[in-house]
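Shown next as structure tokens: one chain only, the form predicted on its own.
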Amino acid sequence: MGEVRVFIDFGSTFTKVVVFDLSKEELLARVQVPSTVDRDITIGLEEAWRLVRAEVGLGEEELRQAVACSSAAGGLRVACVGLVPEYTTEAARLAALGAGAKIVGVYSYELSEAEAAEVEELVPDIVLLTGGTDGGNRKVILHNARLLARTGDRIKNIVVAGNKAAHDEVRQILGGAGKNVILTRNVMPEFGRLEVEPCNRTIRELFLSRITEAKGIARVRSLIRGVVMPTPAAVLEAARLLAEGAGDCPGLGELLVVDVGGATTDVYSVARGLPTNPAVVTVGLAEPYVKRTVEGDLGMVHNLETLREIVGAGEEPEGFAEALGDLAARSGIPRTEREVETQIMLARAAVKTAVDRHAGRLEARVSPQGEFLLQRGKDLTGVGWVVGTGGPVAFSAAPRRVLEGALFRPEEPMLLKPKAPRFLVDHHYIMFALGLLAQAEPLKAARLMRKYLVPI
């Protein structure tokens, strides 16, 4: 056997194990199971292990040295508190999202009593807490932490990316209350100017430290090296490689990833983002370069009914209700014909509606001087590719006609969506993987990367 690395997933329904032989820039093997997080992490990954070693015969010690990323326990719960919605609320947000982060719940102002209360009952691991520019208002996020630390027990790690003329005194408010605080620099130190890589880096570090253990992840320690990061962020790491490249291994250029899972269904967007038209004016916070965005009422296990909606009634085949339940019973994998069928009407839907909600938006605007464009968000009509992961798209018997969905339509042309790209797909399922082998061997992960993406 050669130079072997082996990288887990542990999903909110499967739990998925790639083998990759390095020294061939082979991909080996790669299984899944159903998770088994609300009973024991440990169950799924050794029944998962017993189908790798009956296809490739390795030995405990390549378990050992396996590393992991996780979405499984709810993923990583954040809340952010910001000050103003558009800015720096809206930059926890993003810096948030970025780490790999579910967001449960968004506060913008002087929190009140009731909202701080809804704070606790969302039982978030990370309250993220931002507000004001470097030496500019210090009053919204003082008040804030001074109402987060009246909560109890719920809310344990409170990360503080905010105006750092208020971090000592946050500091001493929220630790005094018995909070785990982690100051780190602010997410918008000058108005308008994102700044989100180092709490990106603070959340995960959190992740890592306290918050795998928190939801019974670290139970795998004894079998494995360690979970090194959430799946978002190993599948955005993926998604910035491809864009970029590594060594000899040329990039794509900008690029839209859309990840269609159990749970939830995220897009990345490696691009700019400028508009492509030059009078076009821009307005809000600065768009990241690389950019996620996470729809958690566009699961393919959890949404099933949300999803049907979207279709539309008028749309639905015939059979289309019984299929639903079929595949409702069954974790969302088909069987018979008209159950592929149903999944991709879904998987399409998912991928519209996601694509919809990340894309830039046009807004027509009229002044003395005639009517003007304004451009919120991202222009990816330029976008060159749209690559498809997650089961539903992975494993589709018809993976183009689901990720069409992302594509523009001159219906709706004020919706920034890819209007000429090309398609892949990940028909192995391995993005996860390679995000997390980007770490240590970016060339490999990159020349992987392009060995194992499929044009469709």
The other form holds:
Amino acid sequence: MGEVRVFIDFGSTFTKVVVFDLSKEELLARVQVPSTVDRDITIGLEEAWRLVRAEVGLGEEELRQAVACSSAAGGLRVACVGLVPEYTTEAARLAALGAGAKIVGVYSYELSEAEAAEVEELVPDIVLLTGGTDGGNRKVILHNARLLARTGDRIKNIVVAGNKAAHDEVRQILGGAGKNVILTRNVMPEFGRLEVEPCNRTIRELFLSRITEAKGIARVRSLIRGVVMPTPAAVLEAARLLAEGAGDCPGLGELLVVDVGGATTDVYSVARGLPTNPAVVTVGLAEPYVKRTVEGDLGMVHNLETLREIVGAGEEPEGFAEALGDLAARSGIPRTEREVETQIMLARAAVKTAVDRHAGRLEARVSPQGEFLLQRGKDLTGVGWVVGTGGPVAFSAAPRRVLEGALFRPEEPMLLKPKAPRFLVDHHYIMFALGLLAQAEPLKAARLMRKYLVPI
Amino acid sequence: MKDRPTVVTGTVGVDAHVIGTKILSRALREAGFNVVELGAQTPPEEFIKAAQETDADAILMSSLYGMAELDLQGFKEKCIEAGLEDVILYIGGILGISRHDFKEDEEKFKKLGFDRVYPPDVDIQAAIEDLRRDLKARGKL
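Now that we've seen the form predicted on its own, could you pull up the form predicted together with its partner chain?
Following is the full complex, with the preceding chain placed first.
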């Protein structure tokens, strides 16, 4: 056996195991079994490992070296507290999403007592506290720190990424109350300028050092090397690698990745998103080059009714409702032809709606100098590639039809979605594993990605 | 009291003229102010959001297309709502459409809640001196 690497994803619906042979740059095995995180996360892992070993002859040592990501047990739950909704609060949200978090609550301005109690009730893994540019407003972040200091032990970890002029005082207030306080760079050091990477890193490190411990995920620690990041962070790393390349393996350039899952649909854009029309003026906060959005109402197992509404009553083919029920009963895995067709329509609706929300949009304004256009968010019309991952896309009978939901529509010209991209599908559903591999072996991960993502 | 007062500058509304606010921003910076420059075509609400995050002491608006009066209806009230009742408000530029008297413009914008109003040919250094005086008077310098 050559140089074997094992990667695991503890998802909310499935536990997946992927095995690569790095010396041959080959995918050796890929299995998935239903998640058992509710009972004991190790049961699913042992079942999956048994299946892997039936395919390739591996010993226990390979499993002990395995690296995992996880979105089980509610994922990495973050509550964001900022100052102005469109600025430091939004910056906090973007930073947390980029770290692979699930946003459980968003608060702006001075917290009320009731809101502070609400934050505590959310039992977030992390509270991300922001507010004020460096040297800007201190009053609000100090007020919010005082209220958070009075919360009970359901709030343990607080990442502070606000006005640095208030950091020492915030640390005293929260540290004095027994909270685990981590100070990091301001997410908006100057007005309108985002700096989310340091905050991203801090959140991921905290996930690695403390959060997995608390989630029943720790049980797998004795079996594998570690759970190193939330699953969305692994997919984001894969998306970044695919766009930028590594070593002598060139990147594809600007792209969009859509990950349709059982509980959410995630969209990642690796693109600057500047206006393609030079007459357009951008407004609002500049968005990060690698941006993630997550739609908690567009999961293919948990939100079938929402997706059905999006598909629209008029569009429903015969037997749709029945097929929908059967799909729901089988964790979204279709069997009959009718279920296959239904799943394609639902997945396409998920892709369409998720990309609608991710993409920037234009607004027309009339001025004495004539009409002009304002752009909020990213212009993705020129993006060269749309990549599909997640079970309902990767294993779809018609992945292209599903991914075409990401396309620009002439009847909605203000929505800045890709106009003429090429399509790739993560046919083996291994992107998360390549994102994990990329941490140690970026070149091999990039080559494997080019080898196993299939043009459609 | 701060060593370096923070001021927000920009051209308000859908006005694309950017030179005036750029020259003003540069002069303010050279005079030791911390300048948050929003540039052209800035909606009035953006001035408020920027002032909130940066804890600004003053907002200095430019407008050259004659429509500022419409853009700024209720602006002072919005500032008060946003907790910015102490922020000093200045505006300068071409503030009306047809041939008119600057005194009228000044009166109109003072009614809208602006502390000082300037014609397009104002001496920027004189305006900065006014700003220093006003900041001192409010204990902000």
